[in-house]
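Take a look at this single chain, the form predicted on its own, given in structure tokens.
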Amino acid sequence: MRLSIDHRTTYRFTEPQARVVQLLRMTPRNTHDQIVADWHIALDCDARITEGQDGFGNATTILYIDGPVDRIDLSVTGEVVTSHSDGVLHGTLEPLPARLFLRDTPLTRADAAITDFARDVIGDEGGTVAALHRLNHAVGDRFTLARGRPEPGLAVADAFTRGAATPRDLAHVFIAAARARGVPARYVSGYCDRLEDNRPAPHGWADAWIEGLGWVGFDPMLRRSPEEHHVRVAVGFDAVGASPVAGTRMGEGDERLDVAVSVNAEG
């Protein structure tokens, strides 16, 4: 399947700037998987550009924008060949240890009551593939779906109280979950034609580490492992780790931000 993805992010500032740096983790890498058959990153001012990589292995690209600057028009389009796989990852980028991906974070530190669901729905299995299918679905039903832009900073466990989780939460509920289960699991940030075009941010699922068969997807938000209708960009210890934006900026002020994603099948 051919994916057309157009990603779009201006930022205003109510002060200009003397200086802004980012880092983008908006770059896909090929797999055995996927294929990035076009990419493109554009901006509406002068940069220096570092492209680069994380200790995830993510392909970075760093902008350095001298001021004064009020605005950032910053686009991302591109085409991505993707093919069925069941979920299973293969031909990865992988510098780190599974086991490293136990480790928790503010944002993903389980309390007693995703514990407890943890428990329930895994029972004693821990990793296998039918246990973490259920963990799946299992998140999935809980929530109702929030179309809004996600929460900055909601903890796991505020999260997993409420009625509705947008699909950023729903990854990170499953993510706790796992770890507290014992299995490694982590964020994906990336893209789907699944969802509603123009939603205001990009998709997010998981991963988690199955012995003898390696990472798999899963999207509790779909209730599915991802195929070929997810293009995945960047992985972390949670949304944060793996967001397609981070920065810094010298200058005063506010700042605000709108995004809009779009994601077509061509065939």
Partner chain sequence: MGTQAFDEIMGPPEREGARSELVDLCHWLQATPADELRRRQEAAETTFRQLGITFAVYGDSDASERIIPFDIVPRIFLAREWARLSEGLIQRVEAINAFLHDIYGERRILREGVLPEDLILGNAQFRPEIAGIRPPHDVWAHICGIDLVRTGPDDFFVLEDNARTPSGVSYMLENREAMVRLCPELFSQFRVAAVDSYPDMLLETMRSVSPRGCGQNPTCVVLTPGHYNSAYYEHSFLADSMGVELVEAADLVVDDDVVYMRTIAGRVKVDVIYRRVDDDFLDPLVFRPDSMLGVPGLIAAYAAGKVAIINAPGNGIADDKAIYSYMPEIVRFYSGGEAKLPNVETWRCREPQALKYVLDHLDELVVKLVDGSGGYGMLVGPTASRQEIETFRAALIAEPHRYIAQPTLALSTVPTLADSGLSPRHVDFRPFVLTGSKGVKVVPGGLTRVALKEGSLVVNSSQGGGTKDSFVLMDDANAMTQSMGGMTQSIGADGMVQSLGNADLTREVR
Given for the second form:
Amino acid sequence: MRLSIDHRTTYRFTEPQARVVQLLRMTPRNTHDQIVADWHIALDCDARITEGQDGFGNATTILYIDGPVDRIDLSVTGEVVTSHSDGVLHGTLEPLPARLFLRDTPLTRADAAITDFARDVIGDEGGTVAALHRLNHAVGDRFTLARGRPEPGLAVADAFTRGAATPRDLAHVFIAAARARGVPARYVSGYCDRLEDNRPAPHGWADAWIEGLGWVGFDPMLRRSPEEHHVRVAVGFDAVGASPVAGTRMGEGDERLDVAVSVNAEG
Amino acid sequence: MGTQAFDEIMGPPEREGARSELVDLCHWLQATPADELRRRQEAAETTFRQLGITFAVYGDSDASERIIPFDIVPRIFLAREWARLSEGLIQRVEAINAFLHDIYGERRILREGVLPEDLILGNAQFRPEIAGIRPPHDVWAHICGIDLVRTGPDDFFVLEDNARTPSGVSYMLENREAMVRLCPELFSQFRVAAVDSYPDMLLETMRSVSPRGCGQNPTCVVLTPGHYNSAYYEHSFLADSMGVELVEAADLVVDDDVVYMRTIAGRVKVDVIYRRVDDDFLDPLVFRPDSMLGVPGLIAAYAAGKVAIINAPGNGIADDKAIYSYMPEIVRFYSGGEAKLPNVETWRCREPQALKYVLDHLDELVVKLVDGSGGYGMLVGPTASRQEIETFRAALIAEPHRYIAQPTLALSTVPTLADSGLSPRHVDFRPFVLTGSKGVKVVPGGLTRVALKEGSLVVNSSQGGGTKDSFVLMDDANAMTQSMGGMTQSIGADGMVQSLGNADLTREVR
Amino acid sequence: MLSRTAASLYWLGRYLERADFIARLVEATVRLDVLSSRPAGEAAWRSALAVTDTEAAFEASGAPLTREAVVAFLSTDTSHPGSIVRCLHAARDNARAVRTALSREAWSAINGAWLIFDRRVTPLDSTATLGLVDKVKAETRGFEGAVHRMLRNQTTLFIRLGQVIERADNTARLLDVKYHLLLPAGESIGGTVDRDQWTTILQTVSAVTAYRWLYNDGLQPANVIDLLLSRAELPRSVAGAIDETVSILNSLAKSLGGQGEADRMARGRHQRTLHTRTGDVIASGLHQHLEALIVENDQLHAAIGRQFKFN
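Please supply the coordinates for the form predicted together with the partner chain, as a counterpart to the form predicted on its own shown previously.
Shown next: the complete complex, the earlier chain at its head.
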């Protein structure tokens, strides 16, 4: 399947900024089941741009923007050819041991409610394919889908008490529950064409480690494993660690962020 | 406990008179009236206050800056004691460097099952963000402070490794300057190795690890959290004595993966950063997205090999309390031999046999939380009540993996000027070990901390501890001692010990 | 030099100069109040508050307008930024931030001045406070000496730059307030002279001897104004500060190999002072002239910040 992606981000600052430095995790890598045919990161202002890779194996881009700047338009466009994989990852760059992803973070720390939930769904089965699919369904069934941008800094324990959840929060619940049962799990940010156009955020789902199989993707929003409809871009302990943009600015005032993501399948 | 200790000048408890090598010092102590010693001590403390050698005490707003008490009686290491100690220190620091190189690279030590995987991967001090980055010249722990205790002439034990931003070196230097000024007679009587070349050694170490392509004159800076930091005096002192800029995060900018400092004449490229700030505050893009502190892009510049960061980010995994008890295994794994400098014997309660022993001997042991600090969550068996012991027993059985236990050691003492005159007080020791691209050097001196309260084992400056000068004596013959195997040589004249054999150990490991 | 370092040195210079100025002002006012044949009383203390721009803060403190209260307020009161202790604290804070750039001697002087107050918690009577003020003056003199013994480099230039910018402001304020107080509108300048009052002004800027050297015809208000405003030979005169600002900025430009807006502004100001005659100023309105000077000085301060990238 050929997926074309259009991801536009606009920052507006109420005061001109003297300097902006941003770390982007916005470039997908080739894997066995995903070939990046075309990819562009475009910026509407002068900047020095360097490419690198972080400890998790994500491709990174650093933007060094000199001020005064009161608006930044960042546009990411590209085409990725995907193939069917049953959710099992092949050919991804994996510099770190899977068991590292048992570690929790402030955003993904399971509380008693999530721990109980995980025990009820997974039982003593641990990281089997069947148990994790049960978890994936249980998480997806538990919430209605919240539209709109994920609430910054929302911890999974709080998200768990709500009726509606964004894809990010669903993935966080899955990750926290899996880790609570001793299954390494991580956050994946990327794109999916099974969502409406002009979404206010890229998509997010989870990977879980299954002994003997390796990393397997789970998308609780779709209640299934990602297949050819997903494009993986970055992984991390949680959504912040895998987030497309981390930025700092030197200057006064507030900022406003607008994001529009569209993904279309072409045949 | 206190009365049974080995005294470093007077010798073992049963001995009459001073250790034979230190009879002269004993004479000096006897010949100098206590009032005169006190006068000199007060003169030194006045100088420290005037110079602003202070540390901040948190939660103490009135006297927010205090000096650490200084004791006029030096602590002395004989040349042969020092040579042995240095070998152990070099071996340990080389192992720490090799361990860091491995753990952020291949992780051979995990694959071969020497350390439990979860001990590293589950430890917050292991920083996956910087995994795979190789620091310039593969040096990680450029400046180590190894905390030691002593129980006999050659019986040293490592209490703690400090491979992040060990402090205290300014006390070593200022204490020496005070001693030279106030007790010059001691320096004509004893051949004391000089420590005043430390800033030069440090600068040399920094320059030696500058990234390739920086030319002959790399720009080095000291990065401080700012002058409200409790160790600010030391940061400024070191920058001052090396003749380099003392910068704060706001003084640095990264552009195009190159680090610059902001000067009145524009940007100046920076090649080597001796940082005295924690990893968390190095780069908000990488470590703490919620923090605005730090230098955005610094880790990108580091990953691109454009700047050396001293000590390397991620080093916390090497000096973590949970790792400490495995140091003998770590030293063995990387050096191929037994650790010359032992740990304090440590029972890891996560291991059933150790737990059984600890539970059977609670009244003799010190039990500590692996993730505790500052004496919190600690049981000192010999002084604990029945009730306290039983409370700990229950805690140990419930969560054994969170605890380690150690014997209570009879820490050595050194005569110290107390209100009633000279009296033995317990001491510990932090020597400083520098690692550059050309090998490992031990500075012939260090920071001696002394528990000023009689019988106390607590040397922390925040809890009534003081400092002493630490003399390392040079051989009369000024001889070079060489050990063939490791090619460790101790060169008395310039007062430093170099290891040549294992300097490139990290490179061989790859 | 780091921009932040330069900023700290500059502020160190300003705050230390301000502490020294307040110390002199307090001392001269005490003399005026206590020693003169006709004690000036409340008016003298009100004017001291006016010169240091602390009237509102003093009123807010609720203290009575007495010698003891004002002396304590201007010396040891930590509740407002216009006291000697707060200026010394700010000076030391800036000095700590640039500890590496200072000589030990210079640091010791600043730290010494700060320590004079650091251990005081109880209020003091005015004699004891005067003792403190004297010690502060001694330490700031010690600092000046230490700066002179330091390398003549950018470090000392930025400290001195802060000092002369502060000095121009302080002297202009002193002149403005005292002139108003002593010669209310409408009164002729040739009227009866209150010797003690005018001497106070000279004492505040350490110019009693200088005045005798430069003017032969006794204590004349016009001469005092001339000395403080236009005689560059007197270091604490406005003209002296303006003169020195240009030469310090010149030295900085030479060491950096470039000039900027602060240089142009300082030179323009200098040119105008050269052509200003005290008599004309008095005739056309001293107050307006001094006000304009203070505003211009603030603008130069801002230009210096921009030129050397203080922020």
